[in-house]
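Just one chain is shown here, as structure tokens, and it is the form predicted alone.
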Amino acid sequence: MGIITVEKTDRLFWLGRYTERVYTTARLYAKSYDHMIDVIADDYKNFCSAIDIPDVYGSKEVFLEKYPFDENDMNSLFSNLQRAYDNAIELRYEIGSEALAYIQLCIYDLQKAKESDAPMLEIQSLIDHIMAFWGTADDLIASEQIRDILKTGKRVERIDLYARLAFPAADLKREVNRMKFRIAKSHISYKESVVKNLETLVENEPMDYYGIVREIENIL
């Protein structure tokens, strides 16, 4: 593999971010689905607050219908998955046909979930296919730099989401250490000062989650 262009680097980074965003938010949605179905109160608002998206739904019924599937909602699972797919199509040579196929399968999973009486089965299939995408990327992408850029995007997004979701300190420490390793190998231009600040923030108690979000958003 020759020199990776700036455009390809950006697409690889964001492919990593969007696939991780879909993976983590789909898992959270699946975990919360039954509870949101059963409760009378507008518990979906807690979900929106947890992942820091605006409540544009008005009711849990609208949320359950639109959040996974609405292409006009920029925060929906569908919209984030479509962004991942758009990047994957442009990177089909870099990531290979098998990795691309798993992103396509995720699209099909959401389409089936939209029409299903038991959408969580297809949502779980989507989660499994994202895991298969990452396994295929690890196994079949020959370029170490491409893998490192993808995984840098994945770790950056995971740190962002874990901080917004107030995950335990141990999880954030692990992800910052993984991200630090990947970004140093990726040849992406990044701010070393931000990495150092993140390392400090995840060691402090109480955890400054908003500070972590601010830093990770400015890492490039």
The other form holds:
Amino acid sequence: MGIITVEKTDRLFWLGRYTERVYTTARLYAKSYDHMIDVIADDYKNFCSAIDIPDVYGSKEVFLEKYPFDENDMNSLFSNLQRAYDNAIELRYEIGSEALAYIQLCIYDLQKAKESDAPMLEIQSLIDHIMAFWGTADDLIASEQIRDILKTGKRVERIDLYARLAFPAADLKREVNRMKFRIAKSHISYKESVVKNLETLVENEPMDYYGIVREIENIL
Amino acid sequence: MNFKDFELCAHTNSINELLARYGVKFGIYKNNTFHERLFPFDAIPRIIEADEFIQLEKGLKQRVKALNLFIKDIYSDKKIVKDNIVPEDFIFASSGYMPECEGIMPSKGVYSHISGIDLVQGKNKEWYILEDNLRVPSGASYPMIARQLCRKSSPKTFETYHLEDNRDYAKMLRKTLDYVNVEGHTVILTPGRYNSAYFEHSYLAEQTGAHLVTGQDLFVEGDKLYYKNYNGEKERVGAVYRRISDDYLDPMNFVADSVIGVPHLFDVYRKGNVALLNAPGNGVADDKGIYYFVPKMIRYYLEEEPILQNAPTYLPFYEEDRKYVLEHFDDLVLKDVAEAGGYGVVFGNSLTKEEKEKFIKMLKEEPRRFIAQEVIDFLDIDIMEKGEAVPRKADLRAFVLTSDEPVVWKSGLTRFSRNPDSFIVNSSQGGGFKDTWVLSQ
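We have the form predicted alone; now please give the form predicted together with the partner chain.
After this comes the whole thing, all chains and molecules, with the earlier chain placed first.
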């Protein structure tokens, strides 16, 4: 692969972040959707609060319709997936057509879900295709450095989301550990002190989730 | 051969789905908004017999050789002008002529490395050249990826028919890029993802292993071109397959507000420190007005008779031709030499009385701006529509890659019109594409 520009490095990192954001929030949306069937009708409020987005929906029905598909909502699944695509489309050379195809398929999945009377089935396909994207990236991207930058983005996003969603300490410890090794291999410039702070923060009880979010957002 | 012979056709929808999966799209601006569109694929191939291709190949090599000699001559001795073969009006008034290129000899003396020659086949089975594209011809990636997916969809078809493999285009292109590389990396310079041919830029980069870059990734220092990596270290670039038009290539030498070019790139090129493919200034040879003179160029430079014919063409610039054009206006197709992509093409018989009068006035005022051609009775080729084969107009873009010698790719992009009444096959005008099979025996 040889040389990677600053711009491509940035795109790889953000492709990793947005892909992970779509993956985790789509899974959470699926869980919340199920909850709203017969457990808590307005569970969407908890969902919005957990992932730190404004509740602009007002009702369960509007939320179910808008959150995944609204092109004008910058927090929607669609908008986040579009951002992943916007980065991926510029990275065919770096990640290869096979990996890029899975991001393209995710776009189609969401379009199909929008038209479907059973959208969760298509959203499941989207989740499957993200898994396939990561599998393909692992298997077919020959450059270790490219894989490392992509996965650094993924790990950073996961820590951010897990902290916002108040995941158990064991999950956060595992993710910080994975990110620490990945970012060191990626050759991108980052703040080592932030990694150290994160390692300390995940050991503290009670867990300082806001502190973790603050640190992780400041890692580059 | 009947389309029902092809098991492949049953898989048309699946192949189109696979093309969508791989993002085989082209971009188009409509009402100032960028849209990505899928390029519809029709599985019935255009088939060129082995013997027929041999003849076509000879003619295309001959034409590209002559065109390369012409460009070299124009930017040096101008013998063809001095010998009154091509009038100077058609050189210096051409928008493709670049005085900045005077006296520059590109790496290994090649000007048109990647030539896209558009042809149509008449009902008499004769091939006619429609136009030469020597600047940034696009389209090879589409049949390349389509063949790959067709083979996946119907292996049996490719066991039954013996045809030349077209998946070697990337290898041919890489050889062409490496041949002229002066020293360093080879890159493909794209204007970015909002360019209509961005899929092709990124796909060819992936397939050739050349780095896909934008103008912002490159910089000039000490008369050399460099690429800046993520550590800020510079690495020398020796060849640029640029998919940016001449005008936007270098803001210091051409359009000053270009944000997609590289400042001083042309200076590096002028000093022979980088190869640009295709060479700047090639537009002087693929101008629709110059097209008329290509058979004369072949005779002049190669002392050979042209193997492939031009479509019968008239230049209103010449009084005799202008008279003919005005007398036979309704039977001719008129083309604005400055336009491309199917724009600026007018069929004489399609105009209202007022439109015709207006057009003739313009033609008389600016005769250099137009050419007129006889409407060729195209050999229609079948496409599938709702499960039935229907005839449509189609052309062929053949690709000739020149390193030490011109080589013709044994395939090509066949574009067709989906509208039964239209001759315009361009993707930007709603056309589709087919694979082009060259039979090996």
